[in-house]
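As structure tokens, one chain now follows by itself in the form predicted on its own.
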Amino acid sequence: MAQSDTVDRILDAAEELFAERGFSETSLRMITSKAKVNLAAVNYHFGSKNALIHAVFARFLTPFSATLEDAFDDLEARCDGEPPTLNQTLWALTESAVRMPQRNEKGISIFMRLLGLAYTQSQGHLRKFLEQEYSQPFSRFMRLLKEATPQLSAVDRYWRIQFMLGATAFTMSSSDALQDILQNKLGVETTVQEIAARLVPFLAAGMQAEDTMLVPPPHKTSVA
């Protein structure tokens, strides 16, 4: 078996296993059942399960940034030294994800989930490679970002990118599911790039909505 073989099946096995099991609960073992490989050959191209889980989101990630980092200066070249429009931003970002090669149907759905996984359990050691690799075309996404939304607050951009960044998680993640669900229950078909033609718009719709956010009164409490 060829070496490049070799790390597409490891890479492939754990790839599936994390985003089904998680990163804790998947052992080494199970990835070279799967992959039908030795623990040698894992413990030979990557070292160790962190270094695994690394190239894993690598393997999407550098060619991703490469391209988005493309689609940016695309973008900036045609705005002709005026900030791009969020829905711009937003499409640079979607088409360069939907753009990217996929290996099964089901790549952009399995990264998403990947992806939430980072954020959602202890994965300190992760979120410090993910910082370290990529921060470049994620640090100019939010300058762009900040940009198109100068209206408002620090603190309001930061939980609207927070609920956007779930809103895509959640959707991108699911969509061979919402894909059934609208098959089943409406009789129509749609692909990943009409999904997230949908979402760009309802993100940005996201974005720029007026603030009219209710703070409850505090609660009191009754003296007998």
Given for the second form:
Protein chains: 2
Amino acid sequence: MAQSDTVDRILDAAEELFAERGFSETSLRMITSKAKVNLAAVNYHFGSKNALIHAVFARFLTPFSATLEDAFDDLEARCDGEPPTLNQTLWALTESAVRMPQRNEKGISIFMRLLGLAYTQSQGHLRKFLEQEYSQPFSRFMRLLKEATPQLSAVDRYWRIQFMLGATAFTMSSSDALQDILQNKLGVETTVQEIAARLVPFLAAGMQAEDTMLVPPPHKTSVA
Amino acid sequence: MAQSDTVDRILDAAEELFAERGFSETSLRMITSKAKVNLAAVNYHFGSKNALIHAVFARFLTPFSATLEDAFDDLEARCDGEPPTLNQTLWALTESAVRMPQRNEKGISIFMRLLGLAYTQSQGHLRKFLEQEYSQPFSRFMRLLKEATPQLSAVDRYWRIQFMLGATAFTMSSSDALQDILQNKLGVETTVQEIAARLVPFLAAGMQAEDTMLVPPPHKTSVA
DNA sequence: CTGCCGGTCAAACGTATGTTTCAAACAGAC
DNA sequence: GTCTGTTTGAAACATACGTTTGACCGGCAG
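Output block for the form predicted in complex with the DNA, input the form predicted on its own:
To see the whole picture, the full complex is given below, headed by that same chain.
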């Protein structure tokens, strides 16, 4: 056991419980009892519950953002001046996520759910933490998206990026429950990789949809 | 004030606070003090906090599901045997939502955010409540989607529906914050109707994307 | 052995929560 | 006015939470 694995045990338990139940709904007592660790250990090692939440994100996000930067470097190098296509950009992102070394078989889906929760639950401190710690790869991704969709107006692109984020965060954030339902109803086993493989074409098609027409025409109410 | 507007004042305050902060993060004391009502009134009129949450949803969802059924009736009548197109189905849904009588100007976006939270926060009781109270219009919408996309496999269709739900719930759920950003960065005013007008084409294009290829081909790692 | 120090532990602290209680205020019927 | 059932009010209840405390343990340098 070398020094002390208490810190990792806490992080593991917290990660899993946060993903299952959300942040506010998970108490330190649940975490410490799942981790088989004394209650005070959290405040001793991390300082506060919020700091623990940040640490859970940092443990995954820091190596991930490095991997992602590499993937983007690779991609831009291969494209040699030409801006990467939308598909290439989206794939670079998902591949980076899937290739991360994972603590266990459901590591990625747990973390996707956490990211979804981070965006969804208002938790101001988390949002601030993520924005100021990981703004660089995020901005770079945004720039790539912009260069890959020059035909879109700024406003259209802005909203469609939100739609993409939403579809991704939402799907991944409820993927456990959804996978349960899907297994029961259709008898299909689905991995995160397969979900991503379905998601990317959906997003790419949405991004490249015909230009938005602001007056919704394809509808004829009451009057035939 | 006629009989008692206490119930409505509580519902108004709860709706707004839940949307802003989530369910667990909103206490009964916040609600009752915003509603200028005694703390005990919630338990007196609703029985429990969970029952209050259900009531908030029911107040919007019950008339909405009726409106939606009418819209679907209309649509199917106009199509006369032929299954409605995907665009028609999506527009029937969004038009129904937008046309609901609204308590105030942000009524719809508040409620969209609530629906997103309902799906995202695990809150088992809420999910059960929604499923068993409003399964009928939901199933009908699913059937219409199925008939409008006969080319999709059941699994593909299932996931793409989840993507649609995600993009919608997520976008609407953070639309207030997003609209603020958008106004500052791009100087554009955007209404819920306009967001919907951008969202529907995005969703329709995603739903009708080329068939999913499960082995992601458009990527060439390391090897040129 | 002594002294120290990072880590663990049980227990307690203060606060906030959802819920309950019971008396007071109110409305309408007789 | 009096009675009756409903609604409000202030206060208390029990519980759960995040955090803090201070005693204790174990290894290691002097």
